[in-house]
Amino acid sequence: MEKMIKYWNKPSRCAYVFVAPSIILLVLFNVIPLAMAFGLSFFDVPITMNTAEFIGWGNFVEAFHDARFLNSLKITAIFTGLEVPVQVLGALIIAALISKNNKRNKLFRAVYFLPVICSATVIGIMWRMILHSNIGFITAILQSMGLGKINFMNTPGLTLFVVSFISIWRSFGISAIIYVTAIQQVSPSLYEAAEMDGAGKVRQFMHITVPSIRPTFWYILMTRFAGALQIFDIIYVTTNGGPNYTTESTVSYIYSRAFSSNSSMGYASSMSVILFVIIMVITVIMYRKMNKEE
């Protein structure tokens, strides 16, 4: 027993004990499913998984000739382009405005963070009711202003913007709170010195705050990109990909091909692998850019 305690008493060995649960969960719920998806992508496998025919790169060739899959990639790219800048830059500006610890700012932080703790299902149903073409109060207000009846959830060209807004509203608080925590770690002496030199709030923000929290900026940029490219829950609850697939993201299409009547686990796996490669390439590029700047 004494030898065992002595063996694990070294910090480098003790660290393995603390990270072991995370590594086990990572292997069980990420590495193994990923390996299975890679394997299934080369087979024609029904949802029952009772047969499997090896077809090589057939699923990948079919994916790149599938108009609905290509459309889902385009929708996902547009959604990412709408969501990420607001999450990264908008949250940074809001965080700078509410970073000081006073009662008003604490209230704002709570308001921004409240949607984060709500489930996507609840938020999706709530916004469907708010924006409903017949009973939604926002629709009623717009009608009273003479703007007519707007069907937010069933208008091609508009619905994707509405879904993007709901998704941003839901997760905006987590980005803002992470920024607030980072900004509060910046030494107050830097701001005091800048004020003595006559620097205004904007110059302090651009030349002190932004450079000081650059690692946090890159962290939020990478995680928001990865999250936006995997958007599913809000779309599934609010529009289920409609109307006419104008809000169908890549993950939504993968889900429908995996579990609908036209299911094909092998084909769905091949699209998952393609999406994984896209996310991995973007993440690696951002990570290398971050390390270069650091």
Given for the second form:
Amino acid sequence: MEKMIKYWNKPSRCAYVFVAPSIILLVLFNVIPLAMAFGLSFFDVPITMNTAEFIGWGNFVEAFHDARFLNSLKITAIFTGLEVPVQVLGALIIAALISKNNKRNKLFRAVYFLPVICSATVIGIMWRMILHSNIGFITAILQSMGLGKINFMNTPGLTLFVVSFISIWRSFGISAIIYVTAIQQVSPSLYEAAEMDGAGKVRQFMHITVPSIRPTFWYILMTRFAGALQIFDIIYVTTNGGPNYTTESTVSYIYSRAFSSNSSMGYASSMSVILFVIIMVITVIMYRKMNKEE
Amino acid sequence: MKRKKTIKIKNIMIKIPVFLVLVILALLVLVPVLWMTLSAFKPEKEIISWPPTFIPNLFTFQNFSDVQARINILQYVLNSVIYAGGTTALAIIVNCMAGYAYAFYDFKGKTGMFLMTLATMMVPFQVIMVPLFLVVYKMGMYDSYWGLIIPRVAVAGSIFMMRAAFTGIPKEMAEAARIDGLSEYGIFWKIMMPQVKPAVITLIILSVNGSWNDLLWPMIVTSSTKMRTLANGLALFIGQNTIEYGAAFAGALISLLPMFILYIFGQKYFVEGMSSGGLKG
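What about the form predicted together with the partner chain, after the form predicted alone?
The complete assembly is shown below, putting the previous chain first.
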């Protein structure tokens, strides 16, 4: 026993003891599933999961002829187009307004950050009730203004915008706080010099703040893009893809094909792989552009 | 003198609209949360009356006992505590150990292992969720606490963060302890861990917040009613068409409260932790 302890107490050996748990867990629950996701996408796996029949590119061919899948890609693209600019540009402007450390700004920051601690479930319950056509108080306010009863959660064409708004509501605070942290790192002497030259706040923002926080800008752009392309939980708790699939994102569709009565693990995996490739291509393009600019 | 005055007026002309925008945004966050909180204390009758009220005419705790009668919310709370607590406790040990090794030791295969760890950060959860379910199922951990917890313990982002925290500590400290006869594990636990307390607190908050609010993974890996977590049990509850609104509000409030308390007390770490790269979704 003592020999064993001594053996494993060498720095060169005990290092493996330190990294082993994480490596084993990451391989088991990340690396293997990723490899399986690629493998499964070429198989037809029935719900019993007892057999798997190799069908080559069959799942991929099916996906590109599946109107519901193509629709989900379109919905995801619209959602991303609505959410990303607000998160990346809107949050930056607000962050610049509250970046100075004083009591008022700290209070605003704390408030904007509040939705981050709310689970998607809480957000779903809250907004479904607020926008409810019978009990919602926003519905009541709009009605008293003479706009009539609007059924926010059940109007094709409108509901996607509502869901996008709720999603932005949820994570606007994180983007803003990350920007605030970056803005605070900018050297104050730059602003002092600009002040001397008589540059106004807007010009200081455009010529000092924006160029100085470029890495953060790219970081937010890339993570928000990837996040928006994977939107699921807010949709699940607000509309669950309805009405009539007009808010069904790609991940929502993958989830319902993987874990419901018409389950097909292989088909769901092939759609995941397609989504993965789309995310990767966009990330690589952005990364290249970022490196060129730096 | 005159010039100074015009600048002052100009300043105010900008400051007022800016302040208004900030206040409107704050109200956009606060009003819904406040309305939900107040509604949890309204009788069902008042909730469904038209037009809706903001402040309850009648204060009641009925909704809280209603939600327990409809869904076993106490069991869900317990499951969420076990899920969040178990994941966090194991995550601290596993990720700190790994971060420490990458910061302090040289060993064969270090670069490869570290790169593999970082690479897992690039893979969206949604891509691996189907096979991950199969792996957990084949290991016999489906619909159990182990199935919930174990796959969520090792997190590349946390390992990366801990490595950065440990790198800030001078290596001489480990040398001195080694000369004093402390074992490698003793050095890690007794000397090094206390040095990185702020990072550990950040890690705890991120992990608790993440698993407490996690929806997708518990939905995939559990099936029985008694294994549901708060976030996923409530989501299923509101998914039904016949729901009691008051009970839903009460359930939402119960699920928000622990995070809110954690937020009030750990706000500094909360905000710093989130902005230093541990963000989700």
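Superpose the two forms; the largest set of C-alphas matching within 1.5 Å is the rigid core. Owing to the predicted nature of the structure, the values given are computational and were not obtained by experimental measurement. Positions refer to the first chain, counted from 1.
In a rigid-core overlay of the protein, A20 has its C-alpha displaced by at least 2 Å between these two forms.
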